[in-house]
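Coming up is one lone chain in structure tokens, specifically the form predicted alone.
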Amino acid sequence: MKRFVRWVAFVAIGLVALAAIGYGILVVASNRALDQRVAVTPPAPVLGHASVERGSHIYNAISSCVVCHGADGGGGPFINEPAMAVLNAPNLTRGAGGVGAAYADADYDRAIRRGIRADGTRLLIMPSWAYAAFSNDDAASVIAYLRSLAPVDRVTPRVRLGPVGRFLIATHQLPFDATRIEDETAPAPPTSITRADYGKYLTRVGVCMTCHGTHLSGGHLAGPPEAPPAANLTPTAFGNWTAADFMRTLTKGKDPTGHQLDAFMPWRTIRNMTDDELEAIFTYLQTVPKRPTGNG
């Protein structure tokens, strides 16, 4: 009996040792991914025509930057799940702890449209793939708005990864947008002024495609495991919805059946888009191919 107990103890110790070694490898691999630096592409000399008013509208309504970085731009906690990660959105202002005092326009632009910090490391949980489609004017406007914000003194703590987050990063299941952007060619901003073309642009830079997928058929594509699957936005799911139904859903938070939209869906910021913008998105959604729900 003693020999059996000793054998079980040796096996248990061995398993614990293997687990510790495995977790150590996971820590090293995930830290290496976080600290990896990528080539910093020189920016264009001039971004575009900047409008603080337009930048404010993009930040607070179209692209929902306010959801993570706050109305003051000072950032703060937005993921607090120790098993996954404890993550704070960066302070974007020129206050103490913010990037504004050190960032040139090119640095802001690289972070927004390429997902890369000024030091060459890649941003995590930053929807730069969506923002890569920003026109030069819109990118310049967002930057102008950030520079107009009052300084906020708030230091951004380094991300703390939990075991699940480390595993997802080490196995490339939680990809960096900077890598995805590098592997693709960003679409050119619409040159025509048709409602559908502008709606497609808004659907990309408004982060709809990040959650609902590039084909907009929905599924569980973004967010924590407990987040609900994104809805199918193709004509398959809309049925007889009218533009008024669509706009009412996004401004009131309830669909025509009375179903309340989940809080994970940022309709409280989207409702600040103009009627023309919401109608443009709906017009575009009527043009996409029908698809069954799931897999984006």
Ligand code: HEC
Second form
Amino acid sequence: MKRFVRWVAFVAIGLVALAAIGYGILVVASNRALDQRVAVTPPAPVLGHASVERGSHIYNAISSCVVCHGADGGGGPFINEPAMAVLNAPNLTRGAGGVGAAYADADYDRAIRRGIRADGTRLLIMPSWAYAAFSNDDAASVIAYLRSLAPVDRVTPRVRLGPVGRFLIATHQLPFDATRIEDETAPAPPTSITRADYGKYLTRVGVCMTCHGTHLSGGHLAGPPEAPPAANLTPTAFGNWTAADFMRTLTKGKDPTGHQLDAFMPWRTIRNMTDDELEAIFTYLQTVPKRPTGNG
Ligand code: HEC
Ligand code: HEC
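Form predicted alone done; form predicted in complex with the named molecule now:
In what comes next, the whole complex appears, and the chain from above leads the way.
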């Protein structure tokens, strides 16, 4: 009996030691991913015609920055699940705790369009793949808007990862947008030649593709496990919607079947797009190839 107890104790100690070693490896691997630096070029001017008004429309309507960084741009808690991560959306203003005082336009631009901080580390969660398609004018406009914000004094500490978050990063299940952008051969050229082209541009910089997939066929591509899968926006599921149905769904948050859209779908921000913009998106959606639901 005594021997048996000793044996059990050995096994238990062995398992704890193994778990500790495993966790140690996880911490090292996830820290290495978080600390990995991408070579950053020296600040260069952001070329493009800047309009604060256009920047405000992008921040508050088209690109949903407001959802995470707040109406005042001061950021705050975004994910607060210690097992996963405690993550703040940073304070983007020039107030105390904000990046604005230290950031040159090029630093903002690198963060927004490439997903990389001034120190070369890569941003998590921030949907920079979507914003990588911003035209120079739109990038310059968002930056001009950020600079126009009143300073907010709010400290927004860097991410603190829990074991689940570390696991997801170490196993590349929580990818960095910076890497996705780097791996992409040809970023979509910003055009506004036809209505459908402009709609395509808006579906990317409007973050629709981050949640509904590059091919817009939906599925569970972003967000916490409890969020519903994003809908299929290709003509398969969408065939008999009229432009009016589409506009009503996105402005009232209720689709033609009477289904109330989950709050994870940011229709309260999207509804601030102009009718022209929403119609351009609808026009584009009718041109994308049909696809079965759920593979992005
Ligand atoms: C889904 C939420 C989300 C949206 C939408 C979003 N951001 Fe972010 N953003 C974040 C998070 C979270 C971080 C910090 C990531 C980290 O710490 O790894 C961040 C980081 C940044 C940074 C870098 C700050 C720094 O510390 O260097 C800038 C600049 C920024 N965002 C601007 C924007 C702008 C402009 C938009 C809209 C065009 C936008 N963000 C949309 C969540 C978001
Ligand atoms: C943060 C993730 C996210 C973003 C960004 C997002 N969506 Fe969604 N969307 C969803 C989810 C999740 C659903 C399903 C909601 C539900 O089932 O209640 C949805 C549902 C919809 C629906 C309703 C479809 C139906 O059959 O009821 C439409 C239309 C839609 N999205 C269009 C868009 C467009 C256009 C954009 C970009 C301008 C966009 N979405 C951006 C996550 C997102």
